[in-house]
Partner chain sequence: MIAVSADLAIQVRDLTFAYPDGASALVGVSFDVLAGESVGLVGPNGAGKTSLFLCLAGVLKPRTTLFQVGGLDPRDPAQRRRLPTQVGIVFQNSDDQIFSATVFDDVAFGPLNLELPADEVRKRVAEALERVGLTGMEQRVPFHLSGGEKRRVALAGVLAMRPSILLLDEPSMYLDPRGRRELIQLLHTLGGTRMIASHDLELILQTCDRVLLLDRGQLMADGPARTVLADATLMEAHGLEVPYSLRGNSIA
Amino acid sequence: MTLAFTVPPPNSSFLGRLDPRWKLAALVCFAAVAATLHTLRVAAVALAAALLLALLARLPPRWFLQRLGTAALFFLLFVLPLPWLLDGNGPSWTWGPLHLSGRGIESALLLTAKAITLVTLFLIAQATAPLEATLKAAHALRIPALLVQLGLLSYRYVFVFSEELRRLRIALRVRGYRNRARWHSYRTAGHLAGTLLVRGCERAERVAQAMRCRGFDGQFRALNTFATHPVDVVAFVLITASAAALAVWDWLPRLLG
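Show the structure of the chain whose sequence appears above, on its own, in the form predicted on its own.
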């Protein structure tokens, strides 16, 4: 969990000095456009633009590559089979029982470019502002307070459940348990998952009672203060205009064709 959620120390990057509201709105617009692209070359340009934003955000290279690699392990499971599963018009190659299609390769590259772009934008938002500032900015942008609170609690308590899982694993190993491919191991893993869910439910009830005792009314509050400057508006316009240009570039040939 440390690898996935640890945020690098703040720096004086250009994006880090922007108002979190304008920055979050611009990144969300760019991410929405990047997720709907259909052309590989446009997706490659969007990826280059996202990497340029990462440079402007001065993300630590090692921190950025570690998290990008962790995300890649997940989405490559869905991308790697595409060249052998998809077929269509275009070049194809056959070696015995294996059939490799050009359309599948293009689709795999397109999905990879889009996934890396989205992960990069998420890491930029994560690294260039404190979590509470980003969540307050989301609330200021009319994101429902319930979703903001769920995001905050999920982030806070994923570490708690990770520590609880670590203690359960230590308890199993102290009692001589070793993970093997057999029925006893599968049953033990099921009991472990059930115990973790029960403890998580009990902890959630205690947290909810404590929040109500402290006057929680469902509203998200933070001590961060926001102030709009001309550079915030200019950065928002540049990022959203770039996203709009990518969308037009991607959809115009389809509309004209």
Contents of the next structure:
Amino acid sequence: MTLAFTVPPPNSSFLGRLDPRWKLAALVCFAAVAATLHTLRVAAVALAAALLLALLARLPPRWFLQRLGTAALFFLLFVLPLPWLLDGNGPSWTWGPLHLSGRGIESALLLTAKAITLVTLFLIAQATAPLEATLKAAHALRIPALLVQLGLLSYRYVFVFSEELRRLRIALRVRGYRNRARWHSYRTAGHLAGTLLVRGCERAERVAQAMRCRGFDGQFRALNTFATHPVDVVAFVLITASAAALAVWDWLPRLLG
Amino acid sequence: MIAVSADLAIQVRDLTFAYPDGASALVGVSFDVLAGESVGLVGPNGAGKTSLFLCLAGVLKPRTTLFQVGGLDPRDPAQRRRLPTQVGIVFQNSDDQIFSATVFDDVAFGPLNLELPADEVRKRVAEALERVGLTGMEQRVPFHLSGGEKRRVALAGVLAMRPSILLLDEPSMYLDPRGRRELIQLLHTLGGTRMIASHDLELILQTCDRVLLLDRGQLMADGPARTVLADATLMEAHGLEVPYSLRGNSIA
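Mind sharing the form predicted in complex with its partner chain? What's above is the form predicted on its own.
After this comes the whole thing, all chains and molecules, with the earlier chain placed first.
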């Protein structure tokens, strides 16, 4: 179970060697632009650029595709009905009660391209630096310390809770429990969630006590070893310039038209 | 009026603490601990051992007539904030105490909170990890550590604060025999004042000269470890047993 949360060890790829602050800033800029694109052609180019970055980052293909597939399960739920539900100008096809619209297909493809781009960028950030380095970089980029701390603590304790959940599930199984679609199963799942929640609250209390005992006063402090090199600046400029070019390509026809 | 002595690392008089639900955790507890002394704290479950440690560390706020820990009064908010430099507490469950993403970050957490310069923080982390035998594991992530390693990281995180008083709550819990043996050896190398709360009475015998026995929040006995722990009547009356290594003495 805990393997689901693990990231591959940071590799020595071009992106893996970049200063996390510059890399994160560039990826966030690119993601912000990708999220606001309106035309399918530009979104497809943004997706191609993100996949090129993924190649440069040397993401393990299996790890990348598994996570992309999991994310796709969620966003396809919203995207797949669009061609059947969204109507508008352009071609459309009707088979009996089913109505398929060209605009719906285009919107679905646009959303899919944008979602895959964003997930790819997120996975690049995750795989090319340890999470704590990325979160410290976020702190250095003036992301509120509270969010950074929440991220770090969540990542630390997701493993502890998944272990707790695993133990609880074993405890259920050894007492003959099997997950079936019936009232008893729903009640048990509710009790399991409640137990995890209560244990989580108790643990949070103890962690807070342990933090206070080591002088924690609410401020996030970290030792950074970040150092800017010319290559970091060049990579940042290249990625953000590409994002800016995509934004201009996407918006200019609208502004002129 | 009882005078505060420089030789006393801890002075507690009539310490009483009740949880918000009204449950009494500690009732009129009084004791002193000399600087450099190693004191065991024993008692059945729910006796108040952890609550007493949390009071000494300034986490819980008890009522007392005299309270001095490492030269500081935990009742005073300004002095309570300075307590982490004097008192280090190692909790029962290391997962509660190791909250950072890497071993280095966790050990550096306390020194960073003291706002020490970066070089001093790195020096303290290196020293603390060396003392617990974990040099070279700085970038390891906590969920990849064994129980014994987690305990050592928790101890290193406390040692990096260089406290004069160390409170260890059930230090041998979750450890296998080898991890327990290594912990006992490690405890022998640590100087300073120590209090160890444990059900592992053999560990108490091997690491402490003096024992306090708590039951239902009250101090029931205070004396040399070998005398208190060998008293079969006293031990049985408070839900404990004479440790195996003292059973011969007890019969004799």
